[in-house]
Each structure stands twice: as C-alpha cells, then as structure tokens.
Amino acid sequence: MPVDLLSGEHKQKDHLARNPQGLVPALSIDGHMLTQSLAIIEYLAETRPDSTLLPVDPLGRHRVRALSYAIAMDIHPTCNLGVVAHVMQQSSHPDAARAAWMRKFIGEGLTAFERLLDHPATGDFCHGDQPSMADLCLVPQIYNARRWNVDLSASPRTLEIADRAAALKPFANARPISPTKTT
C-alpha cells in the first residue's frame, strides 16, 4: 500500500498501526508485518529460495551488504524527513538549507559509492549481473539525487547501474512520483 510521505500519511493512525516508528516501508507478508528495508530484503532473501538479493558465497554477501549499508546507513539517514526538517528549522533560509544539505550528503556519499564499485565483482549491477540488495538501495538514492539536482558527474558507473536496474519492471513498478518535484 503506497504511503505519501510528503502529506504526512506515514504519521497517521493507519500507518502507525503498521509501523509504530511512522516510517516506511511496512510490508505485510507471510502473515507478518515487517519493517526496516534491509531487514525485509534479508527476510526475502532467506525465505525465497530463488532470490538473488544476496549472493550465496560469504564474501559476496559481505560485499552486497557493505554496498547496501553505504547507502542505507550512511547516505539515507541524513535525508530522512525528520532530520531535514530539523536542519530547515535552524536556518533563516530553510529551502536553501535543505537543498544544500541534500546535495552535500547525497553527493559525497554517491561519489564514495562510485569508488566502491571499482571492484572486479561489479557487473551489470552493483554485484554481478543480477540485481541484489545493493541495487534495491541504490535506485531510490539516485531518485533522491536527481530530485535534489545533485551533481552526479563523478558517478557515471553508479548512474549506469542504477538506470539499468530502474528500467526493470519490478523497479519501474515501485517508482514514486517524478524526481523533479522538491516540495
């Protein structure tokens, strides 16, 4: 079920019943309500035998997790609505502060991510030739980068991989509104 973050739907009673943190995602599956993106992805990888979200080899799993964490734990938290709202409250020019904040943290994070992709295991996707948990983390972050007009010129491989993944039907079906909207 889609949740409109910009309208505050994630803080409404119906969504809070699904996820008391008032965050997304919340996935009802196998008779359970699951929260937290990476935990959900790992659950799917562990319970769906045909899943390619995590490689079978320990070193490959480590690399995919490290790539995923670089986005989900280092870039994404600085872009959460609550964090950004606080930054805006501290400024006499809140919209400019928000835009600068987003560009700084997303830009620096994706520049570092580009260097992480300089690895022999990188293929058509972040790790190999099948989308993995890392690609699931990357595509929305590129959406955010474009939404905030982040300079991505230092991240050509990252963009190529994200665009390749985003063109796949499951990614396209999950795409939010146009990345040009900044409200």
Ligand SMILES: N[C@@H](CCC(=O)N[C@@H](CS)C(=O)NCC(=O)O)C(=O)O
Given for the second form:
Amino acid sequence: MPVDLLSGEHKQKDHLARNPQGLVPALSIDGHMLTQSLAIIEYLAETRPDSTLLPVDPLGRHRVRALSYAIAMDIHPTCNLGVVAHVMQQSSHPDAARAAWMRKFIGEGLTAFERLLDHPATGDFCHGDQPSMADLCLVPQIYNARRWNVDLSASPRTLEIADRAAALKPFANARPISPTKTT
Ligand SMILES: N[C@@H](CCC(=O)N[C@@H](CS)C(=O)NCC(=O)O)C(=O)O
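Would you mind generating the form predicted in complex with this ligand now that we have the form predicted on its own?
Let us now look at the entire complex, which starts with that chain.
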C-alpha cells in the first residue's frame, strides 16, 4: 500500500508497526512483514529462483550486488529525507543548499556508476540482458536525479539502461504516485 512520506505517514503508528525504522519499503509477503529493500530483493531471489534478480554464478552475483550497493548504500542514504532536512536546517539558504547537495552526491555517484557499467557483462540491462537487483536500484535513483535536475550528461549508458528498465510494466507500476519536490 502507498505510504505518503510528505505528510509523514511513515512515522505514524500504523507504518511503525510495519517497519519500526519508520522507512519505506515494507513488504507483506508469505505471511511475513519484510523490511530493507536489498534484503527483500535477496529474499525474493532465493524464494523465487526463476526470477532474474540475482544471477546464478558467484561472480555475477557479486557484480549485481556491487552495482546495487553503489546506489543503495552509497548514493541513496546521503539523499534521504531526514538527512537532507538536516542539511537544510544548517543553511541560511536551505533550498539552494538542498539542490547543491543533491547535484553533488547523486551526480558524483552516478558518474562512478557509469564507469562500473563499462564492463563486458553489461548488456541491455545493468548485468546481461535481463533486469536484476541492480536495475531495481537504478531506476528510482535516476527518477530522483531528474527531479533534482542533476547533470547526467556523463552517464549516457546508465540513462539508456534505466529508461529501458523503467519502460517495463513492473517498473511502471512501481512509480511513485505523486512526484513532488521533496526528498
Ligand atoms: N536502507 C533502507 C532505506 C529505506 C529508506 O531510506 N527509504 C526512504 C524512501 S526511499 C524513506 O523511507 N525515507 C523517509 C525518511 O527519510 O524519513 C532500505 O533500503 O530499505
């Protein structure tokens, strides 16, 4: 079910019962409430082995995890709602501080990601020709980069792959309901 971050719904009792961290996502599946996106995706990969979320070979699994972590652990946490709200509080020009912060961390992170994609295993998607966990991490990060007008000119391959993935129905179904200008 959708959780409205802008109205603070994720910090309300109902959502805290789903995830005591007060963060999204939380997934109710197989009779359990699961949190932490990467852990959720790994659970899905393990319990739905026909999915292409993680490759079968150890080196491929490492690469998909490394690409995923580059976004979910290195870029995303610096641009989260609570972090950026704190940055804004420290500045006398909060909107400008937020925009500069987003451009720096998302821009630098995606420039490095483009270099990671310069690899023989990159295909139509981040790893090979099927969407994997890495594409699941990439699509929302590109969505966020565009919201903040991050200069993506150094990341053409990243953008091409993200747009290809975003056009697939499951990705389209997962788009945020109401894009708004907050973190
Ligand atoms: N490591 C967590 C991060 C979750 C997270 O930070 N989600 C964001 C939305 S993408 C959120 O709930 N932000 C609300 C806030 O920072 O208050 C995961 O991957 O699930």
